Every structure is written in C-alpha cells, then in structure tokens.
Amino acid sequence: MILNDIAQLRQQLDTPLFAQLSQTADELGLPCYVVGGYVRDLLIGRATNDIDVVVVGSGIEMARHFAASLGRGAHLSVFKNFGTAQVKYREAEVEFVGARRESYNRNSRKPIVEDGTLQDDQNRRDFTINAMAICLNKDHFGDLLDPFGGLDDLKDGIIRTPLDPDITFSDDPLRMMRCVRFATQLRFLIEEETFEALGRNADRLQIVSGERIIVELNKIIESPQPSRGFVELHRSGLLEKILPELSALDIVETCHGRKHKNNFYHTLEVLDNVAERGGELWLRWAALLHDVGKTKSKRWDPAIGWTFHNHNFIGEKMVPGIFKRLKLPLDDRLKYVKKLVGLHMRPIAIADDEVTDSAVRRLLFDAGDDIDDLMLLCEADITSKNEVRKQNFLQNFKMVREKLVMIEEKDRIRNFQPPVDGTEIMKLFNIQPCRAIGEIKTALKDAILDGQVPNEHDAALAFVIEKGHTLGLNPVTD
C-alpha cells in the first residue's frame, strides 16, 4: 500500500528521532528535508533504519547539534572531504549532507559539487522514486515535495529518471546498474524512454570502478528473484559489457531439425531455484556461472545430437579469469564457486544411474563441507519440462542424500583425512620421502573410498602393509 495522505506521512514520522532533527533544524534556522531511499521505503511500507538529511545550508554542522541534543548514545562522524557526516543512535544512521548542485566531466563520473538549493539537489537524483523530500521544519512536518511525479510512478511501478535519462546515465553510468537493481529489487518496470537509454549509453560503464558495479550487480542477485535483473541487463546490453560469458549463452542452433534449449535461460531458472531456496551469495554466483563453459564445449554428434561434454571442468577453470575482472575475491569465496561448478554433474551422474556407495563416497569426498550447497544447487538445476523425468531425477536426489548421511555417519568421509599418513608410512618402512608413500597413499585413499577397507587405523595399517609388499618395502621391526 502506497501512503499519500499527509496525515499518514506525519504518523509515520512522529518518533523522537524525528521530533529532534526537526527541533535541531529550527533551532539553527535551516531548511532540512529528509530524502531518496527512506522517503521511497516509508511510502510503500519497507522498513529502513538508514535516514538520508538534506540541509540547506551545512549538514555537518546539522548534524553535530544533532549528536549533541541525543547525548552520549549518538555518535558522530564527520567527513569534511564530502562535506557529509553521519550521526549513528541506537538502530538508526542518520546521513547529513548539504542540498548541492552537481556536474560532470565526460571522463569521470565524480562531479564537481557546489551548493545549492533543495531543487537543485532533487535535479541530481538518479531516478523520480529516489527525489521526493519530506520537510522536516515544524512550520511544513510531513509535507511531501515530490517535483517529478515519483509518487505516481511508485503507485505505477516505474522506474524512471527525473531529467533526460541519456544525460543521467552518461553523467554516472553507474545509475544504469542502480536502475536495473532497484527494478529487481522491487519488481518495477523501467519505463521505456530510460530503458532505450541504456542501451544507448551502455559504453559508459567502462569508466565506472569493477569495485562500484559489483556491488550492485550482487544486489541484483541477491534480489528474491534475480532473473529479472539479468534479463533486463541482457536486453539492454548491458550484460555484455559485464558478463560477455552469460550473455553468449543465449543462442539456439538447430542441426537436421535438432536444436538445444537455450543455456541462458536455464541458467537464469537454476538461479532463481536456488534464491528460492535461499541459497547465499556466493551458491547464487555458482548457479549463476555453473553452465558458463557450455559455449566453448557445444558439439553436434550426429548419433546423439547437441552434447556439452566437459562443460562442467571447462568452466571451473573459467571462473578464476571472470573473478579477477570483475574484482570479485580471489580467496576462498571463489574456490567455493569454483568447485561448485566443477563438481554440478556428478550428482547428476549418480542420480542417473544406480547411486552406489563407491559413487557417493567419492562424490562426499570431493565436495567436503559444501556437499549440502553442491546438492541443492544440483537440485535447482533440474528444470526439464518433462515432469516425469523430472520427480525421477529428484527421486534420486533423495536417495543420494540419504546415502550421503548414511555413509558420512559409517565411514565419516567428509574432509577425510588417511587413519595412516605419510609420516607413519615411512616410520613403518624406514624410508625416506619418495614416490612409493604417494602410491601407498593414494592406493589407501581409493580402497577406502570405494569401500574395500574401513576408514579405521588398523585396517588402514594392514592395507599399508600389503601394499608395501608389493612395492617391495617390508615393515621394520624393533
């Protein structure tokens, strides 16, 4: 429900918080209004504890009486390069800044900043839903000032620039990301005279931070369902400037009559799957690039037709390069994407088959502590039409979990570790490290994994001991 009753407005803001900003400001005699994002999610009811201030006149100065009227819960930070300050209370942050006219060099998006007035500092806002202003001051409390019809496009569901949108987004290119996030966020449309400006300016992303593009680009996909935002990236070009990897996914070949589904979709249904599920970032990004080496490995076999052999191996090793552009962390977050991506068929492959308990050790193996996040992302990715196949693939899918209990509480193979390692391996010969205690160990490993020898020490040991034999190494005996 959207509020647009003045009486509502001021209900809304009848709280202390607000009863003292507004006192502070008649106190120093300046214009203040409170702006963009809380003014949007207090009109349509989305609860936000982060207040943006404008004041006509000085925001810090503002905002130090405010720290100062709360006593000695506030506290106040002061940022004289930006000429902003924010005042943290209890749940609440407070941003101060000074109403401000903007503009812009064509090789950057900082602008040169000047004062201004209210007016002025509603111009630079990036879209209608994002410039209204509430008065603060007790003469005007609660009169909403709302110069570009943003209110009627929160009513419509429009996402909409104030002035010329080639101007805004060529001005910061980084409100053409903002655009298609707030779209997703709250499921609006772009109107179309914005949306066809995206396309249009779509080059100027590339003087905006990898840094400031990510951030909004994992809000999209942190968005309950991300899928619209990438649609909308896709169709404006947006997504080739960013994502040429995702955007090459949306072809369809036909050969004698045969063709594929198309990889682009898919992917988008397997990440809105596992948002579904609620799934964290970093599963949503390996849904997101789990099918990305499919272009590179398509093939046309005339017996079977379109095949994607090794797509799974060929886009782990993709993922490295796509983080290290797009400035996402090179730690153990992508190593995580990483091994999703390479080990999403395997569960697949056992479930399409008959789920031994070699297959599933194996599979518990590999996957480690990310076997629960590997299956369910493996799950999402079952989005055939064929309702049949579909219930007998998540059939399966149950029984490869139950297994994966049942084994991991027998054989405790998650992060497994050899009862017999290498350091006792050459005490119980009197060797040296060499190329037998490698074979030794992996010929443990495999035993174990594949059921033939316990995952308990003494009948490690004995396997050890035999083993040696036939390398031709013999215990030592005290």
Second form
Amino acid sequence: MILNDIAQLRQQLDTPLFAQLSQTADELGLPCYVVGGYVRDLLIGRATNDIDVVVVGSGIEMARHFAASLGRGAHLSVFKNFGTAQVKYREAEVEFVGARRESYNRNSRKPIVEDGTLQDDQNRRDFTINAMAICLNKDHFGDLLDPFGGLDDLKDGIIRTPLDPDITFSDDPLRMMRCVRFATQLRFLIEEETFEALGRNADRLQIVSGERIIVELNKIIESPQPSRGFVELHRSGLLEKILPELSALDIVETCHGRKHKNNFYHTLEVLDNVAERGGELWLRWAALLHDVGKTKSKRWDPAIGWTFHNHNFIGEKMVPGIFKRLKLPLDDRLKYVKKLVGLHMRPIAIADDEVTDSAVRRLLFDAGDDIDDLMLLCEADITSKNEVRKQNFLQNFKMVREKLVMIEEKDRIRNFQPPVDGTEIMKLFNIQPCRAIGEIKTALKDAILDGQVPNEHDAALAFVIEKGHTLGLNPVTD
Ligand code: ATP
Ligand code: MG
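Could you present the same protein in the form predicted together with adenosine-5'-triphosphate (ATP), rather than the form predicted on its own shown above?
Below: every chain and molecule of the assembly, starting with the one above.
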C-alpha cells in the first residue's frame, strides 16, 4: 500500500510526538525534517518506531530541547563525536542529526563530514526511496520533499541511487549490499544503471568489514524469498567476492549427452523452500551451504553417470573456513550448520529402501535435538521436477518421520545417555581407566542403536558383563 495523497501523509503524522517535534523546531527557528527509512516505511504502510530527524543546524540542540519538552519519561543520549543525539520516549527512538554534506576518500567508507543543506543531506543517501524528507515545521508541516522521484520508485518497485550509481557505490560500497538487501526485502527491481554499477564496483567490497557485509547478507537470507537476493548478488558479480564456493555451483556439465543439475539454482530453491516453511537463520545457512561440497566431489562414472559422493562430508569440512572468513559466529551455530550439512544425505539414504529401526535409531542418535530441522532441510532438498519422483520421496520421508516418533517414544534415543556409564563399568570390574572401557561403551551403544539391547539399565548391565567376559574381565563380587 502506498499512501495516495499528501493529506493521508499528514494524517499519519498527526501524533503528539510529531506535534511536539514541530513545536520545538519552530521555537528554535530550526528547519526540521523526518527522513530516510522512516518516511519510506510510512509510505508503504510499514510502521516503525525508529524515527530519523534531520535538522538544518544543530541536531544535538534540537534533541535537548525536544527531550526537555517531553519531560519525565524521555531519555536523551548525546553522541558529541558524531554530532548526533537520540531521544527515547515510550516505544519511539528518535535520532537527531544536523544536515550534512559528505565527501569520501578512496580507501575508506568513512566520509569527511561538513554542515550542509537539506539537499546536501538528501544527496548523500543511498537510494531514491531512502532519500525523501517530510517537513515538520508548522508552515509546511507534512510536505514531502522528494527531489529524486523516490515516491514514484516506491510505487513502481524500483531501487535506484539518487546520484551517479558509480559514485554512490564507490564512495560507500556497503550500499551495494544494501541495494540487493532492499530489493530482496521489498521485492523490488534494481534499476538497470544501478545494477550495472554493482558489477563495476564489486571489487570495492574489499574496503567493507566482514561484519557489515554479514549484517546485510543475513537480512537477505531472512527475507521471505531469499533466492531473489542471491540471484542479484550472483548476476552482479558480488557473490563471487563474498561466497565464491556458492557461485562455483553455477555450472552444468555434459558427458555422453548427460547433464547434471545446476546446483546453484537448486541450492536457491532449497533455501526458498526452507524459508517458506519458516526455517530460521541458521537453518537457512545450512540450506545455503548444504551442497558446497559438490564442486570438489563431482565425478563422471561411466556406469552410473554424474556422482557427488561424500559431498555432504566435504561440505561439512568447508563450513568452518567459510564461517571464519565471513566473520560468522564460531560457536554452537557453526556446529549446528556443520552438522546439518554433514547429515543432509542420511534421511534420503535411509528412506530409499526399507526403513529399518536401526537406521532410524542411528539417525536420531546423530542428529539429537536437531532432528526436526534436519528433516525439514531434507524435505526442502527435494526439488525434482518429476512430480511422481517427488511424491515418492515425500511419502518415504513421511514414513521416516513416523518411525522417528515411534522409536523416540520407545527408546528415547534423541538425547541418548548410555544406561551404564564408564564409572559403573570401572566399579563393576574394579579396573582403572583403560582401553577396554571405551571398547565396552562403544559396543553397548551400537547394540542399543541396533536394537539388540533395550535402552534400559538392567539389560545394558547384562550386556556389559557378557562383553567384559569376552575381554577377560570378571565382575567383582562383594
Ligand atoms: P532498515 O532500518 O530496515 O535497515 P533503513 O533504510 O532505515 O532500513 P538505516 O540503516 O536505519 O536503514 O538508515 C536510515 C537511513 O539512513 C536510510 O534510509 C538512508 O537514507 C540512510 N543511510 C543508511 N545507511 C546509508 C549508507 N550506507 N549510505 C547512504 N545512506 C545511508
Ligand atoms: Mg532504520
């Protein structure tokens, strides 16, 4: 929804907060505007509480008076070094900044800042839809100042830089990531000249910190249809700079007339499927990386055709390097993504023929609490265009899921703790830590997972005694 006329826009601003802003600005005689993302979101009916205010003059002075006028309940923070201030009042966070003009140095995305006019301030903004301002002073309250046609672009669904895109992107290359991010979140198209400039300036990403890139990349991944962003990143050459492992999957080879599928577009389909099913950020990362091992594992086998043996394990090994390079967290989240990439072939393998209890128990044991996410990923991974084949797979997965529930109820494997542990084994045979204990523990775990021994203490103890016997160990009797 786009607000149709200025009257509607004024109505949206008819709140005590904006009235107070207006009054304060007039009292100080300062031209004052609400700008940027807040205006954009107001126009598309996406209300937010982050309000950016530009003052032609001192933003800090305006913030001080505004906070004072609100009295108790308003919380003021001043950032002298940046010339900005923030007022928190109820749910709203209002940022104040003086109108500024920026110039850039080639080696840094940090500008040299000087005081400027409103127009200077609009010129330095990244996209036309982010460069609109609404006047807050009484005489012109609610007037939209839109020098670059942002409102039309918002209506037409277009992302475009206000000035020459080569300059806008080269000045601050993070804007290239923001460009794709907004296009993805809003489902907008990137205007042609702007898009071409992405390609020409892709190298400039070098001067942007990994952390900033990741913030934008994660926003793309968390969008309703993330593939849109990845297609644009790839087509523009940006993806090659960020995740070359992924762009490398965009290849189709033919041997004796047989092609393998394009694993790049397959991956994006899987990612969208996971997003559609409500998968969270790290599950989406697992989807994104689930096939990265396919480049290294690809072989042509005359008997079978194209194969990607062990691509899941190769991919799993690649994940930590990718996380480190991209400044992604190296904690449980890395472990989780690694695990899912490594395990993503298992449910398919066990659903392929008869689904045995033992295979399901082992899957439960290896996946633990992440079993549901793994199953979701694997179902998302079925992108076959052959409807019969697809339904077959889904049917088999349904069986695996049913078995999973049944076996978990019966055997409680999900967070498996062996019913007889190392301490008890040492006591039983009166021995010190040694290799035999490890051997007995592994044999017990296998016997339980294979369904030869029930997951209970007494049955497990009997098995341990028997196994000890074969190793020449006898229980001490006292
Ligand atoms: P969101 O809050 O969804 O990230 P936003 O557009 O509000 O979107 P912010 O980072 O909050 O993004 O920035 C507020 C405004 O500041 C933007 O709308 C834009 O006008 C301007 N802006 C932010 N970052 C840049 C940048 N790197 N280059 C130019 N202008 C920018
Ligand atoms: Mg914002």
